[in-house]
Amino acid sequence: MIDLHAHSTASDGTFSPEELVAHAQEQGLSAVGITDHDTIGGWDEAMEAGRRLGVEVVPGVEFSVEDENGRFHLLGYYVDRQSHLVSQLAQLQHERAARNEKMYARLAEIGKPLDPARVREIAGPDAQIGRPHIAQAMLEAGHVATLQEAFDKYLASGGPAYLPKKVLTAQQVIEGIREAGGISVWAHPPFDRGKRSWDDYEAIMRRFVELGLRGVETYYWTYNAEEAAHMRAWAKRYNLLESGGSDFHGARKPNQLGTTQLGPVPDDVLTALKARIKVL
């Protein structure tokens, strides 16, 4: 069994990139995607690891984007590291890091400071600061309770700290997939259904196909039987590949890597992920 879909320490998980790898040894997996958030910072570790311990490292990234349907999640797996895509992740982390001493600055406003260096320390060296972080290091200096009420009284949207972070666009995410040698994927559909129909959500399936989408995650921790026979139909009918995985953050999700509510994720979705690669 595989798991396409984990985070490290170059993002916000708490599993260095060695140790992720480490673990999906543990756990018996023979692959492990490294999907960070807006990052491949991860890469060179995780693959220096898979080669020593026997475990297959799929190199990925999770972009966040947002365009007139909403804010959605894509993976993108083996894209050129050297392309254009890449090099725009650069500019998004700068942009980022001004928006942390922002939020920085507005939590001191409210009574609530932060030391940044400390914050620094909780995500590591060569991590990207998010909220996780600072919701960390808010709960460590007796601001809040737990780090739900972080997020539920200031980092969330709306919250008095909460600054939107600079996203590129779906369609700049699967062009840029594409041209960058990639697959792209489309990760856990938030199904909002109070909000969103069926309906809605495969127009916007509909669209992401028109712009290049390679697949869709038929596999993932939260899927009930109807979200996942969903995914599947739509991957289907769509000539998209399944893809999948756990969404694994270490400490900061209750969930186990390699697996699915619905079980584990089998090891012909990379076969078949890696058949598309050669046929682009």
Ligand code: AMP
Given for the second form:
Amino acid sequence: MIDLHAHSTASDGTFSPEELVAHAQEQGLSAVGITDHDTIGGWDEAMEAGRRLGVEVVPGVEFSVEDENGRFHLLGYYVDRQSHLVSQLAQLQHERAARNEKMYARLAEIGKPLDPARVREIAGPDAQIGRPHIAQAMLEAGHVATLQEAFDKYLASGGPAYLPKKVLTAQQVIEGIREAGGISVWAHPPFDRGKRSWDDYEAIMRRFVELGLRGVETYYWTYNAEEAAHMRAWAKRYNLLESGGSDFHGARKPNQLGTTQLGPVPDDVLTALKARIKVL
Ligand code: AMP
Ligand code: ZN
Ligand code: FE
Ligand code: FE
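With the form predicted alone in hand, show me what the form predicted in complex with the named molecule looks like.
Complete assembly follows, chain above in first position.
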């Protein structure tokens, strides 16, 4: 059993990279992908722990991208740390920090002030601060009764404290992953399930394939049988690698490491992924 989609404190997970790998070992996984949002900051600690604990750590990044059809998540596995793509992530982190400052200012203006030092504590010393951490600080400060209320009333797109985040385009990321020697995978394609038809999702899929996409998540924590079947059909139709996992975030979400609603991810998914790198 493996899991190729998991977050650590390097982004918005609650387990440190080392704890994530230790948890993978406890769950009996032979490999775990560390796929933090827009950062490779957890790789070194995770790989070191993996060597010590005998768990194969698959280095990944979950990129937030925009495209003409909306905003999507793309996973990149085994990208070269020296690549242009990875250097672009550092720039995005810089811009994210500036966005957070503006969100604190907005919240203060509407009478919901936060202590930025406390948000940093909540996120952990290495994490990129994002809206989930801000929501948690709002809950602690008594500004809201639930995390969801923080999003619904203040932080969600269109809310009074919302600010858009600069992101790379799908083309930049898919081409960047290829140039960086990695494998690109479309994460959880039917993410806004119900809002679009299967034909609409597939049109986006075709666009990504034209840009050079290499894989699709055919396994995902929330997939039902219909969604999984659609993803497998696409993988066949477009000659894509199958990938996926739990999207584990520690205590922040109910997702369980190493499993999905339809069962675990088989080892041969990773075997096929690595085989495809070798023939690049
Ligand atoms: P950020 O990168 O700071 O824009 O935060 C993005 C994260 O916020 C997502 O990965 C979700 O975990 C969370 N999020 C975004 N929108 C919502 C929402 N409407 N309700 C709950 N969580 C959300
Ligand atoms: Zn996340
Ligand atoms: Fe995602
Ligand atoms: Fe994720």
